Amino acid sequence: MDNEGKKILVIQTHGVETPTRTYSPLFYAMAAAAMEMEVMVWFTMNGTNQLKKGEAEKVQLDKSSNVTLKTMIQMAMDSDVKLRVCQQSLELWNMKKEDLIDGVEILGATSIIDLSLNADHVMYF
């Protein structure tokens, strides 16, 4: 199966108060990268907040492990996966561009319903 240019789009509502729903939706974002895909995490509700500067440092699952939630966050980023955070979300949580981690676009709530329409597939967490 040919998977190069596929979209998917991964739809993350989980945030820093739920550490075991952060992971799994950055590693699935590297594993569709890895095989070619564009990939999108969509960072909506509770998960804006992981976005926020000095809030990934604090998640970390396995504590015999140096890998922590902005370890996850700038591996994705690393393997060209695209963060986006919803304004609308920004908004519930009181908090402004300057407060976002490097490398994360600002979009309005209506754009998810474009990229789920473009998206080949989306996962939601």
Contents of the next structure:
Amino acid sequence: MDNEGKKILVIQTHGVETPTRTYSPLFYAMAAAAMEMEVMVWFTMNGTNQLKKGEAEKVQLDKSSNVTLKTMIQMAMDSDVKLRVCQQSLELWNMKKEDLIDGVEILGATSIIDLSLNADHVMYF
Amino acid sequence: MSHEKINECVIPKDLHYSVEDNTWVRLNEDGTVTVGMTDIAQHLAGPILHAKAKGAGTDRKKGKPIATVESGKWVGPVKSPVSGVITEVNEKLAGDAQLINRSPYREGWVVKMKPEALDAELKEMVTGDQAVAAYKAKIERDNIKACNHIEGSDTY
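Can you switch from the form predicted on its own and show the form predicted together with its partner chain instead?
After this comes the whole thing, all chains and molecules, with the earlier chain placed first.
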């Protein structure tokens, strides 16, 4: 089965307070990108807080490794996974554009509806 | 086969390398090429859990994935160093993906391909002492730690 070129949208609603729920969605996004799919991760609700500068570095699942959530986010970006954040959710965390790590684009609620309809598959976390 | 070790990472000198993508090419007598991941690539990935190659007959342009490889901490493509058609897939990897870790240049090859533009594409790769120099620079630049070899790895 060849799935090249398909569009996968990953919706991440979990943030730094639940570390074990943060790595996998990014890992699946990277897997889809490696399989030549167009991949976007949409951060909303609590998911938004992991994009605040300085926060992802503090999340480390395996203390014996130097891989942090920041490493995972960077690897996803290096794999051409697009990262987007919900504009409305920024207010929930008192975050402004300048609080976000580089490489993340802000989109509104109507955009996520369009993106969902245009994706071949949506994964929710 | 003559080889060099840099920071415990093995670089056979008879292979052709796409240094940035960490892949190697061996020229076979029947006109096909064998493609695999380098020792540095297996080290960076860590113990590999799954390696899924594109099927025989798949036409690939240089730079497109010929396989996806995943370990506990990394998942990514193996990018084709040449353009051509995949003629054979290493079926052993389906049952034992860590062959790539243990034997990146022998038993752990990924695919064989019939190349379409080999002469031109070989010029974009490096071999011999030039490959050793290129990897030395990469290891220093990317601050790659000494290559780790899991139990049962080929010895050099």
